[in-house]
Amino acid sequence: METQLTSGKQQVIISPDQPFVIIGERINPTRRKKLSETLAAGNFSVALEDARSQVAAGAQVLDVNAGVPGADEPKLLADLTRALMAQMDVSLCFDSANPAALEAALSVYTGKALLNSTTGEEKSLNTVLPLAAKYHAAVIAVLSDDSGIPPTPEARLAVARKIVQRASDYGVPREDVVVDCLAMTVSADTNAGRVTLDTMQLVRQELGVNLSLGASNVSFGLPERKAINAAYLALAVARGLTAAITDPTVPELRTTLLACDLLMGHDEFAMNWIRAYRAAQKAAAQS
């Protein structure tokens, strides 16, 4: 099953038969003081630099969040979208809990975007899915509902079934629903990582949809987070993960995902692996 995103002349395909898709996470003002301050002032220089560095590091899609406290989020997200489109041709994922902000960004975007996100909560389903249908966008479906985050893989699968069906009811096809099985921190619950991995397997087997993940959540509060996140991504790819919202500028994560593509048969003649190795060697020699 393929989830297709577009921007200008570029197309991104999320599929178990294609190389892994990295959704760059860095354009998010949460806990990033300089980015938050510049966005609030209508200055997009830091956001654009983050965009360029992530694309250079291998991000095919950029997650874009303009949730600055006190700001006019719909206007800010729309203006930021225009600034990004003016500087580069890259697919965008609009990240907001504000439906007005999502629509403002979708209305100025050229191409087929990704929405981050809907849940199984009735309010979320009834606001985000109509926008996805209206603007022919794909949507990330986070597996929580009005009762909270289901504790078992089977219960999360039931939420996935519900969201896929409701999306269909609104005219959003199954291939445009990318399911996020919810990575929870293992420092709070030893079994949290395994529950998410088992959920991925169930969702892939029954629904066949593409899977995304906010991968860094799993290591929150622990030392050596990069190593944990890289290992978790490798395990998740083996369970069917096809995209992740993560930071491609972290070498450990980018190298792990390139290795996964190679070992999953998605890197013909190891050309991407070799190209990345040579680029790293050249950068090291110049530093």
Contents of the next structure:
2 protein chains.
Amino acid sequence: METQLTSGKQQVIISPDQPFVIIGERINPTRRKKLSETLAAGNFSVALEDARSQVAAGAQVLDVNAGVPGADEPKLLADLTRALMAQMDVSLCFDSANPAALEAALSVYTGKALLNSTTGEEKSLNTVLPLAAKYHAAVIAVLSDDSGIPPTPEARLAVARKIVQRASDYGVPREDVVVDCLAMTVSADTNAGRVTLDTMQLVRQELGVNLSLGASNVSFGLPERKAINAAYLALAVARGLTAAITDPTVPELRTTLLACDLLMGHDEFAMNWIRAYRAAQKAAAQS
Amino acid sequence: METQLTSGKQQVIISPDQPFVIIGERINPTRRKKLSETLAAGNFSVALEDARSQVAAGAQVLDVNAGVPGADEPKLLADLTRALMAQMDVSLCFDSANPAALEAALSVYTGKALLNSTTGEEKSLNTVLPLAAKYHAAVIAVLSDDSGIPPTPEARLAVARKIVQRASDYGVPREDVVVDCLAMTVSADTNAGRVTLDTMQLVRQELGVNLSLGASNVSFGLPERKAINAAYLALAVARGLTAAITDPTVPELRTTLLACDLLMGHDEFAMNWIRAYRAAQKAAAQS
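Could the form predicted together with another copy of the chain be given as well, to go with the form predicted on its own?
All chains and molecules follow, beginning with the one already shown.
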């Protein structure tokens, strides 16, 4: 099953038969003071630099969050979208809990965007899915609902089933629903990582949809988070993960995902692996 | 399903419900000149140091290969086994293509060993399985047969099925057969990594046996082999890998396997992860 996103002249395909799609996470003011301050002032220089560096490191899609406290989020997200489109041709993933902000961005975006996100909560389904249908966008479906985050793979699968059905009712086809099985923190619950991996396998098997993941929560509160996150991405790829919201400028993560492409048969003659290696050698020689 | 190995007073359990078992690969004279020369001279100092360093880095089992060109391999493997037993209490995996060497080692070993390995070839089955039965050893089953290495997961599964059946005929129970799905080189065949991963899933699903892997061939001929091997181990763990013949003294591999234990729910309160982190911090401070 293929999820297609577009921007200007570019197309991104999320699919188990294609290289892994990195959705760059850095344009998000949460815990990033300088980005937050510049965005609040209507200055997009930091955001644009984040965009450039992530695309250079292999991001095919950029997550864009303009949730700066006190700001007019719809206007800011739309302005930021325009600024990004003026600078580069890259697919965008609009990240907001505010439907007005999502719609403002969708209305100025040229292409087929990804929405981050709907959950299985009624309020979320009833606002986000109509937007996805109206603007022909794909949508990330996070597997929580009005009762919270289900503790078992089977119960999370049930939420996925419901969201896919509701999306279909609204006219959003199954291939445009990208499921996020929700990686929780292993330091709080020993089985949190495994439950998510098992959910991924069930969801892929029954619904055949593409899977994305915000993979960094899993290591919260532990030392050497990058190593944990990198290993988790590889484990998840083996269970069917096709995309992740992550930071490709972190070498451990980028390298692991390139290795996964190579090992899953998505890098013929290891060309991408060798190209990345040569680029790293060249960069090291110049520094 | 549990594969139990023993040595002196120690027990090792290979199981999907237990932490990953590292079988240290370093005591193998192939491409290791100093080890080869010392072994040929009946000097076990290098081998014993390899044993100590691998156990310190987390190996629960040690692969022992005494295939020094020109040496009396049965005598050498038996002598090396005695020397290892005298120094430490650790499970051993006897690695030889020579049945006489396997038997010489088995006859002096105190405990339940692992044999590396039988294939699905008639000659191999008919010599190695009787040894496993006679000495109550577990055995690694490599999925090739008289026709070579089957190219598809289904055909490799058929070899696994056959070996498990033949083992049972010889009195070796299924839980003592640890299947190696054979990781081939991705630089020679783009799909080599994926075929092995898909085989692992089929074999686990149908036969329920434990899985081991020699994971370093997969990266042969490519740069940054450690990163590829580490990612492959994580992919394989998600498909059911329970043990690997690898080098735990390589930090990338050891760290990835510890992260996999953590993420698969086999490291309660992240105690092993944090202990390893502290040990690394301490070692760094002292160097």
